[in-house]
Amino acid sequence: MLDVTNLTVSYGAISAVRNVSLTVKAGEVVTLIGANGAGKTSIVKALSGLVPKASGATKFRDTDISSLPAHEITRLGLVHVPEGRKLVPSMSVEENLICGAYCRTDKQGIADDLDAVMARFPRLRERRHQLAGTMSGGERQMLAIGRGLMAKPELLILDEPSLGLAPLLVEEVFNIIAGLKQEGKTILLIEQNALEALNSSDRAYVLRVGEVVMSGQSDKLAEDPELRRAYLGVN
């Protein structure tokens, strides 16, 4: 489903990403993990438009989006849950949710998707007419990842979704990333929680300073010594 190759992503003279090479294959769960500042946000911004890249190919679906803008990515069906939410504090969580499906036309899609999501969060529905900003970090992070679902993606991209969460509300996100890959959803999942990361994907890209320096199926990744130490915190 996405196959990218050879991507390098600069902010002025300095490289923040070089040369990294990775697939998506549909119903997959993929994680990229490495320390802060290892490139992994930067990776995904450039995939979904939000920041140019300077070398590389990226393919979704067989349609080379390497230089296309970001709302075109979203309409092929890549769509990227940002890291911090970026939801709009004003309004409502409804009226967030609405804004997610901004690409659609197809109304009665659009109102049984909002149902579903409401299904699926049924927090969401209580607060539905309550305004974003007033919510929990974790209410937050349920909406932001709803808004992306109203987008019908093919691909979605969660950049940091249990950053700043208590542990109670992080093993939620990680229970919803799993109900989400056990319908067969594809997500490329980006994660400082390695631990975490490894158990709820398939497989694994480990970023370390802009470069993959690792790569494989999550479980054998997990029992690794070298990133047990490095990132896992444990001998």
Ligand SMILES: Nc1ncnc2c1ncn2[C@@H]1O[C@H](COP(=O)(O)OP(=O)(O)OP(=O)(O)O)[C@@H](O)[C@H]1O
Contents of the next structure:
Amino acid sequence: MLDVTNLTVSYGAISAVRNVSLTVKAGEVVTLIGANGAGKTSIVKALSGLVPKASGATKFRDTDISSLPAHEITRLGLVHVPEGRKLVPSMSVEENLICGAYCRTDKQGIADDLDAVMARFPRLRERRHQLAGTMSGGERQMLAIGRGLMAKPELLILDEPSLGLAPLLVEEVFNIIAGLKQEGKTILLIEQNALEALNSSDRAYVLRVGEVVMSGQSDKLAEDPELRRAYLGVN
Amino acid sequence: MPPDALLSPTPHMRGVDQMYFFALDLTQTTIDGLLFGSTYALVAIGFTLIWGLLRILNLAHGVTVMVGMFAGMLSASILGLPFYVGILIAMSSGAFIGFLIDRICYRPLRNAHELVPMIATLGFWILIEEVFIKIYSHFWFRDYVPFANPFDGIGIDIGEIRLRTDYLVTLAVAALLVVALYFLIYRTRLGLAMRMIAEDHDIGNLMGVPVGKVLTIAFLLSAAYGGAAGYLLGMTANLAGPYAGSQAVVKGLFSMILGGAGSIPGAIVGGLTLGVLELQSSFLFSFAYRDAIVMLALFIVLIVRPQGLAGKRMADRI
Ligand SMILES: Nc1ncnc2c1ncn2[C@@H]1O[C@H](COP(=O)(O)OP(=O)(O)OP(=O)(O)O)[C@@H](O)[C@H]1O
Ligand SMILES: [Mg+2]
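With the form predicted on its own done, generate the form predicted in complex with the ligand in the same format.
Below is the entire complex, every chain and molecule, led by the chain shown above.
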């Protein structure tokens, strides 16, 4: 579904991502793990077109998206739920969800999906008229994921969905991801919480200062002694 | 109860009459200020839209006012077209300038530091105004040319208060444009996109909004409103002058800051307040001190309420 070859992302003179290649197949949950500043966010921002790709080829569902503008990439079904959520605080919960469906024109489909998202996150239904800016961190994260789902994603990219959440809510977020996986959604997940991320994904890429240093089946990687020492903080 | 001033028998009564007429004039001036201030509100809305979406002070906005005014003058005074046609022509001419501002000052420079497009709008303003003055002085040898005002001299009398028809028309047009803008922003898909972009361009990008196109539309819209303001300013003054753009920049920015930079209600409140302040300071003091008094008022407002009269948190900018 997604094929990235030799992706490089530079901010001025610094290159934050160097020659990264990765693939995501339909129905897979793939996770990117790595320390702070490893370049995870930069990779997905480049994929969704928020930052330019210095070099490399990116194919999404047989379309070359290497130089497409961000809004057209979204329209192809590559939906990026960004780090920090990026909601519109002055809009209500419901309006934020409608923003997610901006590209769609099927009124009935949008209404059905709005219902489905609110069924998935009952808290959003309760608060549908509340301003997003006054929601709690956990509620906002649910709203951000819900908004992503409203776009009818072919590939959903979640950048640190559990960031800043209490342990119970982190659990909740991983349950949501497991649920989406069960429904056959394709997900590219970025997580600080590496062990959990490996447990809930099929495959993983491990990044270190802008390069992929390890990749493979998540369950295998979770057993890897070097990885466990370096990234999971367990022996 | 209009007292018969001239026949008042006692000095005491004459004092009361003076009070009465003073209060009457004060009311008349306030009403005129509110009606006329709606033109300033329109100019300020143009600034606010671009500021809200781009955090750029579009200093070229005055050009849209000037062009709208002259397009209006040509259609009203030379071609003799009716008001509603003239105002549409003024708005389209303004919008054309907005298109140029987008293409010349914003698009090529959008990735530069935000001061860069602003400086470009400053350059555009100066360049166009200079060129325009050259052309203007070639055709006309006066500071102003007459702007045919179909509503000149007519009005509605309510008791002893006179509502000038041209002011009423001005308010009506401004109100219609404000309502249309609110409808656009809060009831349409384009408005939804604008509200996303006002928060963060990346939100628009991620939701699939063609951000560049929406911004072009915003430039057209803000400039069309500037063009309408130009027509109304020219019509109510019965004059069109080549410095109208510069004056509009000052008044528009003033209204925007007075009301609360960045919010549409702020632009409206600021514009109407400026209208009243100007006319009242001319009436109570003197025309010569008008701008100084208005400036002093702005100073005081900003000390007491730094967010402006109707300013809100920065988050709800448009
Ligand atoms: N806009 C930018 N300008 C300059 N440097 C940047 C920019 N964005 C990111 N960087 C740098 O690129 C590197 C990778 O950043 P990135 O945000 O991709 O890391 P990350 O893996 O997502 O980290 P985290 O886990 O903390 O979110 C960092 O060194 C960062 O400082
Ligand atoms: Mg990150």
